[in-house]
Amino acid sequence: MKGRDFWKWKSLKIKLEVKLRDRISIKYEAIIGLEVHAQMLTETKIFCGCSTKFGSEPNTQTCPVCIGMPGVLPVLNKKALEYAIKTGLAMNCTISKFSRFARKNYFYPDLPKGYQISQYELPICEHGNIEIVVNGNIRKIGITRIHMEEDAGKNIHEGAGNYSFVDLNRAGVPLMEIVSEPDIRSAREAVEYMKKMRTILRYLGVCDGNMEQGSLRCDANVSVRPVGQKEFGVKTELKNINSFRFVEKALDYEIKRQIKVIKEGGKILQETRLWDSTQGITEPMRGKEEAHDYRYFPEPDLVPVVVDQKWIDEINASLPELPDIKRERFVSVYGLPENDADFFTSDKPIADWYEEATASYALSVSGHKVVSNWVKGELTRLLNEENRSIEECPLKPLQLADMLTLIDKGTISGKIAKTVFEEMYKTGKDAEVIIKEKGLVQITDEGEIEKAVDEIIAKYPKEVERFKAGEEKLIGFFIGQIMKATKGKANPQIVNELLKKKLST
């Protein structure tokens, strides 16, 4: 190599050399946006009167107008309209006085139509917004739009032969599209977002949020981009992810992935990718799709969807206690901690559990959180134990509120009352029941639990005595002994203080 031709071969390779350093020492940000599909609890189809019911025999839920038959006409559920405008008042959009359906054409097996009833130009709500909370911090996240539209039916791959069966039963179900602006930033963010989307979905009645069931499907948009940088990268999106854990995973893989093929001088292509969860991986499935390539057009079966302002506001002044409200009234009534008013308001169920329990029995605050703890401690252990909801829970909240009232009365003392509660919950049985049963009523007499108290002194002559020379520590031996020497059913404030009245003579 020439002299001339090396330097230039040198400068070149510097520059490589320099950007290559400068490509890897870039710093990364993420932007997801996530479309997140709701099922509603209607009774009926969308379109027509078939029945939502999950689990039935295949194709036993349908009719000509949800598998496509020529000639049929569509109308419109006014339920899944009434749900729809419920949603989006939650989340704070704008409601479409005037909006309309559309067709969405493509094909697939198992579209009977050839194309999907859904809403574009003309969505039902608009504008709105979700407040999460991450790592301590309040991130408000845009909602594009949410829209109506009918489900597709289901493939199955299963079984013998080179063939796949198609189930329509689903086909016409009425979804809610939910669209988020692209406002998240991590793969923690984008979970919280859905959990806190699946929370409101409940409380208002709307959806069951059951994502193994696939009442709760989400894909997801993800780009990257240098920190710093407003243009947005070119984006992939990610489909089948069925739960919370697949929707962090598959995020994080994905970021990731794009970051380290940036950093290799690759290009990002924008393409749709499934995340694969036996392998952690997401994989390339098609190139991505852009709204021309659906070929949208007003849906011609259907009449503009006109509501007036009456009816929402009827629908507005019917939503419940939302979770973001009732968390704020739990700790500013009941005095909890915001943990504790986290965990209850995050599911209705259980905060309605709780609401029925402390109302039977709380008078205060502590009372308030006293239920607190046994709610978040021993009945989320059994539960969680047997795999149960708070709704197959066999034990009432006034059951729980009047076993903490025998305590109060000094029926039975703490410890005593763990050992009842599981029993309890075993058998459905009340606390007073169970008590009889099994002699567990707690000791008060004074003069016998002072007969143990010095049957405990007399046996352990070395302890009294380490005692009286400062060990103070070995009062709670003493209590130990005496609590094991009565079974437990010793009232503890009385030994306390016949112990140390004891002992210091």
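Numbering follows the first chain given and starts at 1. A quick note: this is a predicted structure, and the numbers were derived from the prediction, not measured. The term rigid core refers to the most C-alpha atoms you can superpose between the two forms while keeping them within 1.5 Å. What changes on going to the form predicted in complex with its partner chain:
Relative to the superposed core, residue 36 shifts its CA atom by less than 2 Å between these two forms.
With the core superposed, residue 65 shows a C-alpha displacement below 2 Å between these two forms.
The Cα shift for residue 461 between these two forms, taken after rigid core superposition, is 2 angstroms or larger.
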The other form holds:
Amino acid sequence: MKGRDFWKWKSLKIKLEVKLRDRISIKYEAIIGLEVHAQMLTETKIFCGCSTKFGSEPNTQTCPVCIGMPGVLPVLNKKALEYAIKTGLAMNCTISKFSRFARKNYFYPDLPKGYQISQYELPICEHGNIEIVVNGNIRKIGITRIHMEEDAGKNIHEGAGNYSFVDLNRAGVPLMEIVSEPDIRSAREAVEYMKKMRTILRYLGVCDGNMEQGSLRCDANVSVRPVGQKEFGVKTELKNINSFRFVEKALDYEIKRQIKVIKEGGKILQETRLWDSTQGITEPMRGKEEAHDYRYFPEPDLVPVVVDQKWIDEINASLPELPDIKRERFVSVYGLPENDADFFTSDKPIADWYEEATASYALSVSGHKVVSNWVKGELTRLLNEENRSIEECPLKPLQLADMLTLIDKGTISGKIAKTVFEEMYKTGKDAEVIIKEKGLVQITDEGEIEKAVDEIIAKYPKEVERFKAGEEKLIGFFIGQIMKATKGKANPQIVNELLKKKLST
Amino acid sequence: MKISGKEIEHIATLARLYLQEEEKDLFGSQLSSILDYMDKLNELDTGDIEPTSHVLTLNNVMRADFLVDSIARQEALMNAPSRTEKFYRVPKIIE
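So the form predicted on its own is up there; where is the form predicted in complex with its partner chain?
Every component of the complex follows; first up is the chain already shown.
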């Protein structure tokens, strides 16, 4: 190598090294957009009168329309349209006055017509957003569009030998596809977005939000880019994410994978990848032909949908109080800490249960908090133990309110109340009945308590000596023994007062 | 020709059509003349005309969310070239 060439080579080498070093030290950020499919809670399919019920015998909920027989005509389910509009309004979307359906053409055994009826260039809702809270910061995530479409059937491979089986019960079940802007920046944010999405859909009663049963599904578009760069990187599409836990795991994995590929000097391929939950990795999708060439065209079998303002206004007026507003109200009206408000308003039935209980009991802020502690603590613990939802709760809100009133009146102590509450939960009986049956009424009779105090003092002379010598924490020991002797029924204040009086003489 | 041989093959693949060489030429020229005709239509100034969404002037044909009986399973499966008692049966799908 001649001198000049050597220096040329040397400078090139340094440049490359710097570039490589930069690439390694560069910080990357993820860009995520989510496509959520939500199954609408209609009785019947989107274009025919077949049932949408989950878990029926295979191929018993079909008709010539949903299995694509020639010569049939689909007719739009008005409820599905109403639900889509409702969702759009709740997510701050513009509702399209003029909207239509399109055919998305591809071949797959679970798609009987050879096309899916969907919406393409004129979706029912556009330009919305929802708010999520991540690490205490409010983030607004844009909703690009919400459109209506029909679900496909289900392919079954297990037990089918060299074949696959097809069940078309799900074919034609109404879905909303809710597409977000690429505004999500981390797996954590994606989870919060999905949770918020589920909460809103459940508040509206348009989708049950069950990810495990597939009534709420999520695909993610993921790319990474150096922090500060404007252009997006090459994205991959992640499919098969069917639980909240997997949303976070799959995205974390994919983000790390992409950063690693880029740092090692590789390139991201634009591809569809499947989340494999057993291995905890994403893998390129094999087998299924990837024809992103759907040749969309307007569906000639369905006439356009024209929505007038009057109907939009009516639907708008029928919207329930939405989670963000309810949360603010729980903080401002009930004086609840943010944490408690979040907890209750994340699911409407829990919020309703709390409100009913607190309305029957509390008039003060401290009272609202007492109710909150019981619902969030004891009740939730008991429900979780049996994997029950609040809808399956055997207790009525009023029963909790009554029990709390009995504590206030001094009929039972706060400590005994836990036992009473558990019994109420088990049997569904009222607090008063249980207190009577089990003889749990608080002892407030000073004479009776004094007797117990005297007995304990007489029983533990050494401890009394030690207490008098300054070992004050022994007071807890005495209280414990007295409560034990009275089966927890002694009024703790009276016990406390009497003890102190007796021990100080 | 407006449509290349490659495009014809692509369209045929998407439509699951298996074409002979001479068919590719034949359909290629036919599709091309359709596109030529579209070009001719494009010469018209349609700036003031609402795009046609549908040949009918109807809007909003909808049904209420009322349950209608489905057909019996044997009936649904009857026309399938391959089936079991409960399912349509297709060649194994590799996933």
